[in-house]
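Next up: a single chain in structure tokens, the form predicted on its own.
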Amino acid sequence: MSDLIEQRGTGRTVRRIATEEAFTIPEVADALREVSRHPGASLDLPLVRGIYDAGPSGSRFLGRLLDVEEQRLADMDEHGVALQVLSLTAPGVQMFDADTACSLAEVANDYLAEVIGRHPDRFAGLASFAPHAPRRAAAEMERARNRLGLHGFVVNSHTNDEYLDDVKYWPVLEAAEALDGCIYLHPRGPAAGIAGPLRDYGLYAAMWGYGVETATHAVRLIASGVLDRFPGLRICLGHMGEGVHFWSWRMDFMQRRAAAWGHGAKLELTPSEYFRRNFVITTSGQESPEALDFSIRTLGVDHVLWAIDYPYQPTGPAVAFMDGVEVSDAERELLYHGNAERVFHLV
């Protein structure tokens, strides 16, 4: 199949490449099995649950999950998709001890590596890694970019509550820096410590949840100073940013008043500065023209990627989203594939 898919109702062919597409094996799927089995208070385990345990049907998303090369490739196909990014879906390994992580965490990649040897043409992949097992998940990074070729990497946010700006996790950003590998900074359940307030209502999850999660975690990245030890760290974050630029003038004023106060870590930059030198951003399972816009006049058009957020979001309206949005044609080349052979080393 060409990777020139035609652009419907236009006649122009343009390269979709879809950069938040989840997948799972099987050995991970059992291991959150089994951890959906036990107590918790974790805010991962409503969704672990409903995957994993959901008795004998089945969750409707393992199937699409599990499921790569067969029902996948047809709905690429049926909608003119040319290429997904692959990522094992949240919560990764990051909810087992970090022994189990880092084995997980190599299986998945090869079986990664794997799928992409087989289909070049039509998947990529971010690699998994164990956050709490620092040493271990530079190692590990490296071997995924230098001998397993993947593209990137992808975390779900916080680890034992815990994020990556603690000096801990800074193996990690080395790495990722050092290997020029961005780090798709994906959704999982709150942490304990934001977590109360989001129990009521489903606002743990998407609906809410999930954004606030993520966003803090990535305003941490700016406030805490950590991008001025690694300038040339690069962060994705999904779904049109988690609202971040949104609040871009707001938090460089409040983080110069606290500057003058002598509260905070003194940074080089403001925080919008840091967001567009060190941050892209995509539209996964946040298909609002006005929010796209917003984020092209703010961030600059080669800052936005296209992302579905297969299975979870459909496919075909994530096509037509961005189809129709009125952009130009040059505009629309990177939004849909420029962008993300720049940012994931595609080309």
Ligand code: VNL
Contents of the next structure:
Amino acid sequence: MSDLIEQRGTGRTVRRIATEEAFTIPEVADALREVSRHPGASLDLPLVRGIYDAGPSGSRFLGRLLDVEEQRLADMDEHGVALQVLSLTAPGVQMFDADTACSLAEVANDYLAEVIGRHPDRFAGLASFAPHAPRRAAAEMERARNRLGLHGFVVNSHTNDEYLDDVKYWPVLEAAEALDGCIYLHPRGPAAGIAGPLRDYGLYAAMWGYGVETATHAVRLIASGVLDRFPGLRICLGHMGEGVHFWSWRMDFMQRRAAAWGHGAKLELTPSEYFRRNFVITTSGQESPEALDFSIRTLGVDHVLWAIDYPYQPTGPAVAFMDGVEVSDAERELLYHGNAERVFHLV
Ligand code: VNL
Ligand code: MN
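One more: the block was the form predicted on its own; return the form predicted together with ligand VNL.
Every chain and every other molecule in the complex is listed next, the one we just looked at coming first.
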């Protein structure tokens, strides 16, 4: 059994659950290919063109995004990954018009439920929704959790350059809270308003721009006061929390000062208190032992989940990283599966 594969060299076994694992379906791939053929300034376009319209040579990632049950399962078996929590890859349905986005989210969620039905011990899934149709999104979130049995939600940061703290998106936040579904706030290319200086030097994507975009989104959720309105909302950030908690001390200090000077929203908690109450983070694509140690020390080990970022990151090093970090056995169990089981309702 793959979930009983021995943790390298220790004689112990561990159940490895990977929590930010990307897939796509032909319908979404075709729609993204269509989008990619239109000119535009969106910083998602270079990646979308590269993956979905790569020409006869094909893209490095498309085959592995479309596959769930062959190459992916083999890769999981080879590296002792028990289960992948799947999510429709960025930018998800958020580049499409609202009607198309709603339909494709439904198709993707149905597909996810079928795959999980065939392999309930190997896959779980986060439901997609179209934020730009907030009421239909909330209805789809309800269907995905209660009828399809999906395990949470994924959103790829901004939608048409807007963020979820905006009152028009509150139905989405309300649904997530009511359904006890954690929203995985996944990166996409930076919104128009912050795109300018991220266009050069390849900064727009995973090297820097994704983190700037997604961290900004998370900080907006904190600083807007929306978490006082939805105190039970849970958000998951990848890439070691997109660095947000590195700023805890300064955010707390400056938010307190701003409040005293009459700027910004009145908040019930400090920014770092919201971060610990409402957020968890994963290790996707950020295999730094020092960053993990800092995260465990400042957030608590129960706030950190393991992830690979398959197929964008290789599985072997992600496993070697988490097998090798200096934590207690009990902590490694939480990082590898206990926290994921709690946050994404996997047991
Ligand atoms: C990349 C990494 C792209 C992780 C992703 O989604 C992602 C990348 C489009 O390195 O291009 O989730
Ligand atoms: Mn990812």
